[in-house]
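Next up is one chain by itself, shown in structure tokens, the form predicted alone.
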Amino acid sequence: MSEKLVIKGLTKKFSKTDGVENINLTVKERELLTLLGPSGCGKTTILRAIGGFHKIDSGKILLDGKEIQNLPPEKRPTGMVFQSYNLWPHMTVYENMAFGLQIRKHSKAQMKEEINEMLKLVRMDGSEKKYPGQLSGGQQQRIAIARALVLKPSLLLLDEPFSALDAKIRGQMREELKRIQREAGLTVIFVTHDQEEAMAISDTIAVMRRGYMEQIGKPEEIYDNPKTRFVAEFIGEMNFLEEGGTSFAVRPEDITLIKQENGPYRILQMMSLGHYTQAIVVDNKGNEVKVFMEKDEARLFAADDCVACRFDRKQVFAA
């Protein structure tokens, strides 16, 4: 796959600790990247300067091989999409949609066309004629989506959409993205704080702290190998243990209990959680550790139960 963006030294400070310094990122054709991190590690720094919303400080942002760092937004070719819908409620869906095609002078008969193509994509055909306030929070997105991709951008730009919407709708508009992405051959930029949103989405990860990115890479090398310990924190559960003098750490999903008459541990807590149980152990100096387990597994062990932990796979991070 080609390169379609290209980050080399961006840099945009706000204060002296607050912004982004010398960020080199590269995105490919038709890929999602989710930059992931906590509230003021500059996610959202980054996307707006791509989208021309910040004026940078120093450095290139290449979008199809051109130098774009210089242009206003209306003038890159990147669209898009707020956390807060953006929709104008004075105007129907039909109009919201077309105000971006009529700027570009396109015909009567080519906007109509390209507006049902886009509403058809993100399966809200039919509402042209409504106004925002008549629909639920999951359609206003995906009329935001629908009326960023009617310009034909060759990138979209995703900030936290989803974070509005509540759990299970959320969940169903991160399939509808994927779809999406995948139907139109899309290359998107999406900023969220939701690790699990970033993992389930995602073709690639940037985990961000304090203006610098972390660790990059695909979902299951950052959950595997997180490189530093803020990544193994911020990243699924995580137990940080010590053992023998060494410090380390292990996935819930990594420890096998055993039945142990005077183990080192005693079960605190078992609680179900659907497809798996967590269970809740605790040594002798109060230390607890968490472990996930298969259901049929669980049904052997109960709260008090003396046992032992067999650590499947630990890492070790530097103090």
The other form holds:
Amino acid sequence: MSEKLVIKGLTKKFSKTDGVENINLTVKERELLTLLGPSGCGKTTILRAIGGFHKIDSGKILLDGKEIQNLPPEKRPTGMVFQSYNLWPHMTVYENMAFGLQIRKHSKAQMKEEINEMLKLVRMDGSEKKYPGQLSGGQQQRIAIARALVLKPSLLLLDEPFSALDAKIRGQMREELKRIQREAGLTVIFVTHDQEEAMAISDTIAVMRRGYMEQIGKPEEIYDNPKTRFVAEFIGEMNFLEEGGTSFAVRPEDITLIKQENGPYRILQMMSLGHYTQAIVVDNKGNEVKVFMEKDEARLFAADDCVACRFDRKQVFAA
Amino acid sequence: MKRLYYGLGKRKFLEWILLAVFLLFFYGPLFHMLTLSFAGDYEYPDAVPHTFSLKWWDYILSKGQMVESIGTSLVLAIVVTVVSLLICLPAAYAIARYSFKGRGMVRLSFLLTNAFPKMGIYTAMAVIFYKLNLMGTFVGVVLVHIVNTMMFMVWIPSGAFRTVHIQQEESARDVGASSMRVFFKITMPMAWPGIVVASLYTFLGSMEEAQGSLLIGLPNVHTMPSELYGVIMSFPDTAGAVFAIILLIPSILLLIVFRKYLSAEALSNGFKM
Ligand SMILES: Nc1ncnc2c1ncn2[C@@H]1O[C@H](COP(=O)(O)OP(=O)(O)OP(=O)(O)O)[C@@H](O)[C@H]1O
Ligand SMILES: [Mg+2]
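Please move on to the form predicted in complex with its partner chain, as the form predicted alone is already shown.
First the chain shown before, then all remaining chains and molecules of the complex.
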């Protein structure tokens, strides 16, 4: 796979503490890369710098091998979708979609065909004559994505496009996006602060913290081998424990409970979460440990049982 | 009357009376003026003329200076509206979009032009206009009118611009539109109701402005309202009525054509600080 986007030493500071510093990032062709991190860590800043909405302080942005950091947004072959207010309410869906094509001087017939095709791809065919105000939030975001895609952008930039939608629709949109990306062979940078969403759709995740990249890798890599405590805490569930003076971390699913009279832990609570069960156990000092287990296994335990824990996979982080 | 009272019910009946009084109060003078303008024989305290004719219309329309003032007023109102759009829209946009030091002051200063006694401002302008040789000129009158309507022209469109989200402009840039194109195809159309309302105010305000036009415009520039002063002073009521109705026509036409924009919403957007 060839390199689509290369960012070298990108710095954009709003003040001494706010902004991003010395960002290096490579996105491969047909890859969906997610920028993941807590609020205010600089995800939007990077995305807007790529789209041309922030003038950067220093660094280079290469798209398809060409430097784009000095071009205005309208000259960049990127397509951006914001969290909300993407569509122009005084234009119909068709006019919204046609706006960019008209600037590119496509013929009427060609335009119609391209728009139809895109609306089908996002499953919104038949809505051409509607105004944005007549669509639901999820439908509006589909149109916004279709409007960006109809211009065949070299790189699609999505800034928390589903975060204004409710949980169920968000899940559906996520799957749709993955399908569209696969079918159209798109290269996408997706911004979210929702680690579950990131795990679900990404080929690569870049975990950010306070303006820099903490770890970049495949979702399972980041989940199984978080490089820092911050990443371990941010992605998935993690127990931080201490045993004989050394501290270590264990994922809840990497712990096996063993029934044991006067064992060091006591079960505080058993909670079924659908396809698996979560147990919270507590030691005599009051430290709580979270444990995931299969439903069948869970039948063997009940609250107030005394147990021992076997840690199948420990991880140690530098302080 | 009794039948009406019981037929409608007490509440409804009172509402009708209220409406009737309101209509009389509102449209009574207008209607009176209309009948007067078509009067033939009329004596002062009477409500209705004895005979009707077009003689006062003929009279007014045969006075060259008065007919001329109709043209002057229309041209003036158009020029004032266009020029103040050109000046105020960019200012309104800047105030809506960019936060700069003293933005609050700038907004307030527009309010101040309307807080001062009008005559004071006009006199101060007259002093400057003498030096600049703008007294008695068309340009001078245009300037006076613009000072008058500046507040509406900045505040209302500025409020309308603020209802356009920055993302809506940015996505237009993103799909390839230059910043000019974004302004004319996205921002302006979305702010259109506010711009229309402000232009209407400016146009109508210019049509009926008299004090400033009198002070700055005379003796060379005669607008309809400044002529109206003269007509009222030196001709019978009936001539004044004709002239007042002529002055009313463009306003009514405009209000009918643009009535769908005249919502309370467009106005209230303009006054959110
Ligand atoms: N236009 C701006 N002017 C000044 N400071 C800004 C600007 N945009 C962002 N910042 C600051 O830069 C930092 C990074 O902001 P950014 O919007 O990139 O965060 P984010 O990761 O997208 O957060 P969120 O998940 O909340 O959207 C924040 O501290 C923010 O306050
Ligand atoms: Mg953000």
